[in-house]
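Single chain ahead, by itself, as structure tokens, in the form predicted on its own.
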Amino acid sequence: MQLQLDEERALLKDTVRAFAKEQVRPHARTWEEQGALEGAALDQAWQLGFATLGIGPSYGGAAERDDATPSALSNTLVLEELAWADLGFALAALSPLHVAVPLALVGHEGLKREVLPGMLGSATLPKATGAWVESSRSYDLRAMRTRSSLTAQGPVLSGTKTLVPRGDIAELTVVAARARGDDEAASFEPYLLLGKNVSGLSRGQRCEVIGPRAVPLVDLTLDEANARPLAHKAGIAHGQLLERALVGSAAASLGVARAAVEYAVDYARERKAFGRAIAQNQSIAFMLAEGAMDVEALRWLTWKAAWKIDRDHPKGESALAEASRAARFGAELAFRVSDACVQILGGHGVIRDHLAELFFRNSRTLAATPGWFMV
């Protein structure tokens, strides 16, 4: 593994970082208070073109070959920068990857040609999302309760998904469901809900959450909802999508953790007590240093997992162990670092004049929502 990004990825990271710093972070608090994101900013994020990089030209992508696949590492870089600026914005802006990535990796050829060109060629953020998260206390990415069954008309889905980003308006929704009856060992498969008014699909009211409030998060109830099988061969999607979902969780945690550390550092340098900056107090300096070290550790865990996905999937090897470690460490770290940020700000840490409380709320939500992101 090279510890330095190539020129193309370095440029991608710099471009998205500049956009996040100039067009997203300054508005994060306003969007959070209003409970709505600015559509023009979401469209600008989509127009950066990150979703098209690993998809072949026949499907509307920017890759040179049709057999290209989306790079988990490239998408991880994008997600970190947008989550650093605002987790809610990242959740909305990257929601179409839940459709584009599975289709590009394992999709039916006909379905790829039917969906991807129009989606990737859109000048506005597509109304596309993924429904993975479930409200069960026992929910994890390997044990979903949503089930599929086969009828004469095709597969139908039954179950409930929660906290689906932009699920209120989605016209393309990839749903992860158990593929075979009541078999507890059955792997999940991705299914596509095509259109907004799908038979058997009910959309709930907007969820009130402690986490990102700027992006609409809704429940989807599936009562034998008509769906289309996404993967061209049963069983091939489970490992590939699971790993990418776990790396996505780690990348989002990385963005939030990095934001919290940088915010705390800036505050501690400016805030003075007893005639000197509080950053000079040993206890606070240690908290800042440990947070910065942990963020770097998480970055390398996340990049390593993404790099291994890109390198080893063509060989049929798994990156599940690396992805699982990154996701677990990321969820714990983001909360720990965000909590330290609140502590360093003291009374300022719990009021909305500062972003520290937003980082804290977002980090708590990330720990409960594996599958929220797809890289």
Contents of the next structure:
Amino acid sequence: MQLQLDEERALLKDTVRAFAKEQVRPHARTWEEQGALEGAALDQAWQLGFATLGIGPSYGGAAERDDATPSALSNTLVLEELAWADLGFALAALSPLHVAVPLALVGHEGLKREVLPGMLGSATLPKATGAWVESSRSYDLRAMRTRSSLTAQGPVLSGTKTLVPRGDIAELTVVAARARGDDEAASFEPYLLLGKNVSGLSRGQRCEVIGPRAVPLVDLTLDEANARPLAHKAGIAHGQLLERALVGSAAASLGVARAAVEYAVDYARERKAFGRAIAQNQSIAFMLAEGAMDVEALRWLTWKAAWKIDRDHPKGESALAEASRAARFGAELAFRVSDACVQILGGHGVIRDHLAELFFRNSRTLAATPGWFMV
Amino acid sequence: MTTHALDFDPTEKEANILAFLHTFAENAMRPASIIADAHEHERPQGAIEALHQLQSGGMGYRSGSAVDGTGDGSPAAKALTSILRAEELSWGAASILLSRPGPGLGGAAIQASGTPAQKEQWLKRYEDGSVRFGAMALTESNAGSDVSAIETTAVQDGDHWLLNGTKIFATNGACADVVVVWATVDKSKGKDGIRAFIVEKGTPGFSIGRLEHKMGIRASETAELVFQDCRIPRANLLGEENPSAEKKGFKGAMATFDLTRPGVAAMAVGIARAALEHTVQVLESESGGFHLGYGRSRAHLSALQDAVQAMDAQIEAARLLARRAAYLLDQKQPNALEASMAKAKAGRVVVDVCATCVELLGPAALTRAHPLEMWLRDSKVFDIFEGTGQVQRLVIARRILGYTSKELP
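To complete the pair, please output the form predicted together with the partner chain; the form predicted on its own was given just before.
First the chain shown before, then all remaining chains and molecules of the complex.
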């Protein structure tokens, strides 16, 4: 048993953390107010190269071997740090993983060669994303309503996806859809929409959301939209992508939760009331202790699930229990500590000068959006 | 930092031992704990003897000597190994595990703060093959979490110390060969005046008072220890006579807890796991069956599935915190923060899980038809002993805020 990151991953985490702290966090409020991220910062994040880590050289990746697969654990570390800085930035900066990860894992060989080198070789953040979320109350990853059906020209997709990050400009979009006639099975297949103008695809208005607002989140309506099957064989992608999406959600929750606890700790040490720092009151101190404890727990739940994916998926085994636990614990925790953060800031907590209200709004999205993040 | 990759699995050898311990816990511990629960103050001798055999064979949980690797002669007998076993055995019966032979909490204190000569003199006897116990006497009726309130006094008299006072809640206190007693040598110094002393059973002036009648963990002996002009050799002061600041008094007691809190957390996890497993088995056996529904959104889950999933995640959270705290200990890294997190989390989780399981199985779960009501009674003390949940939160809060105990009292 080894409950400590290896050197290489610890270094990766530190690198992303430094970037997130210096290049992302200071602008989070401005970007949120403007409703737009800064392209240069996104490109800079892309140039750090973490999307190419687990992808072989023939496909334009940085891995040593072509049979390499993206590490859920490495991606989890990157996501935590970016989500700590700004959830909207994390959504945008990591949107290419929606294409890179499934293609590298289960992709059709021809499609991999057609898509990956161009995308990974891009000097700027590729216009690539994933369309998973649907607006149904009962949406989850095992209950897609978007359908695929087979025509002479290949598969077509019908349905509506919502909250698609960078869906307004995406030229490569992975869409999860259920195969027609497959009503009972809790499964989906990944498809790829290739190009900006796909027949049958219409892009809706930008969604007005509780958070995050810096990244464009749009509806995609699919009316017999032309798509390519992503996987080299039907039925092989579902379990892996489901679990990676759940761990992605957990990692994003971990980043937001840690941010909220740290923000509250800093404020509570500075803010004086009745002649002392408010953190010197046990009622405040215990909220912070509780939050820090559960953030630590979530870190290990998330890392364990990611580790199990990396180890067991190649053997055809599942990490569903671990991934589910982490996602569930994470979504609940992120909101609970963000709420506590606002509470500890008192009136300042609801003013947009502080990030607390942003954590509160952002954290509430995480339970409802499985599929937003792919590790 | 390490080049080894993250790994959450025990070694194959350890996994085999854990599987063996599971069978042991199921057969030798759980039935005995149910009998002992109904017959308080009758020691479950058969189970205790069996645990002793197990430990002699190198497969036990020994919080005292296991922490430095000397426990069972194997280099793997580290804190992490130890707590994996503690969870498994507590899945069978935490109350009996608390009665395991060995140097106990007193031994852990000697291990943490004792001189090499003291370790040799007082811990060696636990490896002679006989069933022996050790105990720690810290709590008094007016001093629990606040060690500075200790009223038991130690007065130097030539080459001896004279102890006077009454200790309560000493686990295995009546059967222990060796007891580590915390007393003040100078009341005016508060917690800086606290020292620990080693007292041997049979020392004149040392007697056993009442055995407590408890809500739970009834298989575990909880004794009152009375010291009346109890005279012990000067060399029985635990540690150096003039110790360095970090080994002194209260800090010595705290060093003990850095070692033992992950173990207590693992025991709590064992009970919680037992309760949830039992509950899920009952649900599965009912008409219509039961499945956990992993990966579904809450809109798709029944209230039962939702509750079971929540408990399952909380138990795993507590388990991982305990393992991480033990891992740091083995790596000789500071773990006070993580040990308190593990203890605080597990202490709360075990009570919540047992209470929810009792609720889910309805009226029958209030009776001895199920072991759940016993586990609920057993669980509560895990949020109290070896530092209450509140004390753990204080420790955590001070660490994350960078406060001293004066700044955050």
